[in-house]
Structure formats: C-alpha cells, structure tokens
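There is one chain below, alone, in structure tokens, taken in the form predicted alone.
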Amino acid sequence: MISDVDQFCAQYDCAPSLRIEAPGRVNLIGEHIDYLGGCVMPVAIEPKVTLLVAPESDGGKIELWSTEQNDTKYKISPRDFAPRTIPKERWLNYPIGVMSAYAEQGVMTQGCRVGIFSTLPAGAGLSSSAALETAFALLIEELSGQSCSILERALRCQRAEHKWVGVPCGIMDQLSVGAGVKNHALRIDCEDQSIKPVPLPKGLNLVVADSGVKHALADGEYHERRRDCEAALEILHEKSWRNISLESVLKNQEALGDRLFKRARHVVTEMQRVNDFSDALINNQISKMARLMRASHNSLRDDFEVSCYELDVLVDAGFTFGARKGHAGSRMTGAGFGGSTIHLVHESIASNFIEHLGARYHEAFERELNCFLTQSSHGAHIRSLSTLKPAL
C-alpha cells in the first residue's frame, strides 16, 4: 500500500515537512442543545483527516489536492477568496472559509501545497467538516506564527462553516476534535464553553455504524429546527432554554402547537439526559447510560424528527443484542438525516456486536454494513517531517 507521503510527493514532486492530524468525533449525548447552550458529551475518535504540508508554492497560492479528487489541484489565492458554488467544487468552501476567518483577524495563510487524506467517512455525522475546518486552522497559525487558544480556533472554524457554507452549527464539533482527550469523554458547556473530560469505563469499545444515508446539513432541514427552537423559545417568554422546565413545556403545549411542543419537548429532556448520563459515567452506571441513551435516541425520533429508518434499525439492533452479552448503549449521534449510530460495548464482544449489527442491516437492506471499532483519541495536532525521507 502506498503511504500518504509517497503519495504527496507524486503528486507535488517534493516532500512535505508538515504532517497536521484533526480527529473526528462521535456524541455520546446531547444532540442539537450544543446551539442552544446546553451540554453535550462528544468524543474525539480515532478516524481523521490529515493534512500533508509543503510550505511555499508558485505565486504565494494555496494548492489543495485531496485523495478523493484524483489528481485535480485547486489553487487558492490568500486574498482574494470566492466562494464555490459548482457541486464538485464546495467542499472547498471549508478550508477557504477558515482562512477568510483568519484573514479577518489579520493572519494571512501563507502560500504551500496541501495533500489531504482522510479516514472518515463524509456525510456520516462524524464531524469529518470539523475535522478538515480545525486541520486547516492548525495550518494557518503553523505557517503564519499566530497561535490561538483551542476555543478561539473552535470560534473561528464555527464562524467559517456558518459564513461559508450555510450550515448554523452550534460549537460543539469544533471544540471536540480540537480538545480530544484519550480515554475521556469531553463534557462541553456550550453556554460558556467550557470543557471538563470525564473518564470512559475501562472494558468499553466505541463501535461506529455507518448508515449509508448521507445527509446534508445545508439543505435546510437543520436551518428549520433551529427556526423551530427559536420560535418555542420566544412562546416560552425566555431567553435561555437553560431556564425552562419539563414542567414549564407542558403548561404551554397549546400555544406552543404540536410541532414546537415536541422540539421544545426534546430539547428540555435532553439537557436533563445529559446530567444524568455524566453522573452515571463518573460512577460507572452501565445501565443507566443504555436507558438514558436509549431515551436520547427515541426523543430524536419521535419529537425532533432527525432520524431515518437506517438509523432506527441500527438502534434496535444494538438493543437487541442485549445487556447480558455486553452491550452498553446505543444511539444516532451527529446531526441526523442520516449519518451514523454510536453504539457502547464491552471489549470481549465487539467483534460479535459487529456480526450482529452487519446481519440485522443486510436483512433490513440488502446491503453490506460500513461498521468500525474505535478507541478515543486525543484532539488536532501537528508535527514536523522535515527529517522524513519518501520511499522512492
């Protein structure tokens, strides 16, 4: 297999001198709160994107190539950024908006070669955007000298994906994969954005189910529960959902109406669910955190309307594989319209949970199930390879 390196220097016809790793994540629990200010509980996972760099290109431009795009190069002029509107084209609304954001702040992306290889799978729901926005963050500050705190790059990274490529993400995917911590969940605040990491139970593996629905988080499904949850906010005479109750919710379920009820339903529940599953996994509550994750996914379900068939499926599945065999909980994680399901379980069966998982999706599909084991993983980083010498 040809590695990465070799591959950058085919492509370049020199060798990089910069290897830039940003992990994706997965969420435990706590789905479409982190724009709303409540808390999540993401993890940094071992899948990534990474950035092989070669400072200084012809004309001081920025030259992209990605695995993905065969041999096509992309070149990007530091200050002169545009945005790209062809298909094919707008992923590169990601890295162009971060560098726009830096250049906001008077830090200009210095001209280089960039090879991008990635291990996540795009439109999973497993923050492969974040990923590529925080690898490109690193990049910038690299070249230019100017580092900034893992928040502030979060902010940037977030402020781009608004701008650029029309998606209101809350904080919570930028400041996972830029704050990672190895063996630990990462309880944000998204209020004030903390971070306060929480060890994971030793013996459990973090098995990842692809759903094969990839969603699209810009076509204005997420835009409308956004909508949705200002709207129920503004019924609800508050200006924080941090202040309002179950209780407060349900006194107002006929002006609220059906639907603002089950958004603003869903979004109380699980910022309760997120206390709860925190306790439980300081103290090591197993059961507990299938319960509160199975109640996770069901509100996502039935009152936000984010999942999809694929998506139950995969859930049900994991649930009847059952406790007693090792599993420890399951749910979509991410945004929903597809994208993935996190599932927890105990080391010694992971292989035969996949099994499991594979012949449930192939019996409801036809269709083979993209399905992985991963450990969590520490956040973004970057090393020099000026002693790496390509394998010619």
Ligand code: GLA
Given for the second form:
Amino acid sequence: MISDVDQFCAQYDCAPSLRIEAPGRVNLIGEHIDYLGGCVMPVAIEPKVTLLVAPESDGGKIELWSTEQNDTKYKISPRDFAPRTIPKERWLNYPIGVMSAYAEQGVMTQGCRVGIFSTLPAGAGLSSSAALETAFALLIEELSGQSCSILERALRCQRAEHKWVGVPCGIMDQLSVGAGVKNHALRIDCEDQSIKPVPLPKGLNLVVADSGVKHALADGEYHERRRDCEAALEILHEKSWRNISLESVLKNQEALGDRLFKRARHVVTEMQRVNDFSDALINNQISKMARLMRASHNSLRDDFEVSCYELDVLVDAGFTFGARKGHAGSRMTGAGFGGSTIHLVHESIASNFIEHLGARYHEAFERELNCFLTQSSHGAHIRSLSTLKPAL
Ligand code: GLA
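Switching from the form predicted alone: structure of the form predicted together with alpha-D-galactopyranose (GLA)?
What follows is the whole complex; the chain from before opens it.
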C-alpha cells in the first residue's frame, strides 16, 4: 500500500512538512441536548481525518486535494470566499467556512498545499465534519502562528458549520474532536462549556456499527427538533432547560400538546440520565450504564423521534447478545436519522459480538454490516514532518 506521504508527493511534486490528525467521536449519552445547555458524554475515537501540508503554494492560494476526489485539485484564494453549490464541491464549504471564521478574527490563511485523507466514514454520525473543520483550524493557526484555546477553536468551527453548511449544530462534536483524552470519555457541560475527562472502565471496548443509512443534517429534521425545543421552553416559561423538572413537564402536558410534550420529556429525562450515567461510569456500575443507554435510545426513538428502523435493529441486537456474555450497553449515537450505533462490550468477546451484530443485520436487511472495534483517542493535534525526505 502506498503511504499517505508518498501519495501527497506524487500529487504535488513536493514533500509535506506537517501532519495534522483529528479524530471522530461517538457520544455515550446526552443526545440532542448540547444545543439546549445540557451535559453530554462523548469519546474521541481512532478513525480520523488526516491533513498533510506543504506550506508553499501557487500564488498564495490554498490548494486542496482529497483522496475521495481522485486527482481533482481545488484552489481557493485566502481572501475571496465563495460558497460552493455544486453537490460534489459542497464539502469545500467546511474548510472555506473555517477560513472565513478565522478571517473574521483577523487571522488569514496562508497559501499551502493540502492533502486530505480520512478513515472516518462521512454521513455515519461520527463527526467527520467536525474532524475536517478542526484539522483546518489547526492548519490555519500553525501557518499564521496565531493559536487559540480548544474552546475558541471549537466555537470558530461551529460558526463555520452554522454559516457555511447551514447546520445549527451544538458544540459537542467540535469540543470532543478538539479535547479528546485517551482512555477517557469527556463530560462536557454545554452551558458553561467546561470539560471533565472521566476514565473509561478497563477492559471495555467500543464497537461502532454503521446503519448504512446516510443522514443529512441540513435536510431539516435537525432544525425542526431545535425549533420544537424552543417552542416548548417558551410554553414552560423558562429561560434554561436546566431549570425544568420532569414534574413540570408532566404538569404542562396539555399546554405543550403531544409533540412538544414528547420533545420536552426527552430533554429533561436525558439530562438526568447523563448525570446518572456519569456516576455509574465513575463507580464502574456496568449494568446501570447499560440500562441508561437503553432508556436513552428508547427516548430518542419514541419521544424525540430521531431513530430509524436500522438503528433500532442494531440496538436490539446488542441487548439480545446478553449482559452475562459481556455486553454493557447499546444506543444510537449522534444526531440520528441514520448514522451509527455505539456498543460497549467486554474486550474478550468483542469479535463474537461483532459477528452477532453482523448476522442480525444481515438477517434483517440482506446486506453486510460495516462494524468496527475502536479505542478512545486523544484530540486533534499537529506534528512536524520536517525530518522527512520526499519519497522518490
Ligand atoms: C450532531 C450535532 C451535535 C449534537 C448531536 C446530537 O452531531 O453536530 O451538536 O446536537 O447531533 O446530540
């Protein structure tokens, strides 16, 4: 197999001097509450986006080449941002959006040649977008010599996604990609934006299964859920979801009406589940963690209505494997409407578990399941390759 550095050299006829890596993430619990000021518990994972960079360019332009696009190279001027509308070029709005968010702060992107490599499937709910954004943010900071904090970087990337991609996402993905800690989940409080790493139990592995249903967040459902929650908050006469109890939601059932009642019930119960899950994780209470993940999935399926049949089949298959055999919890992860499920399993049975999920999925959908084992990973980082010689 040709190395990424050799591929870069073959494309650009020069050697890269920087390697930037940004991981994907799964969320263990706390879904659809980051944009409501809730707490969430994501984990950065091994699949990642890698940028190789040579800080030289043709007339100060930023040249982009991605392995996903064969030999096509795109040249972007660091001052003249224009949104890309042709479907196969839309992914460029992520790097362009990040460049624009930095330009708003007076930080211009220097000309350079960039190769983009990814082991993160796009549209699988594993934050490939946030990984690409964060990697570009690090690139801009390195070349301009103007670095910022992980939080500020995440906020700039979030702004890029809001303005340039049209997804009104919360801050969870960008923060987990930026702040991941090996062997830890992160407890992120999205109200005060504080981050606390919580150790993951030894011997537990993460299994990710791609439902095969691509989600497209800009399609409207995500916006609608946010709007529903804003409307419910108004009816509940509160400024923050953190002040609302389940009792108050139940008391206001009639005023909320069926749909908003269900949305509100998801929000307040999910906020409570994150607190309970984080305690269970600290105290190694595996069966409690599994119960909470089940309840979270059911609430996303029935009350928030963001699951789909494929995700439900995978989660049910996870639980039928059995706690006694080493299963420790399953749920959909990320925004839903397709995407992936996350499963916690004991390391000794991980390969049996993957086989079991694959068999159940094949029975239901007559196609192969894309499922993999992964460890937690550290957050996005940059490394100099200056000692590296170009391959001849
Ligand atoms: C997407 C968004 C996040 C979050 C999740 C749902 O991944 O980018 O901000 O809202 O959906 O929890």
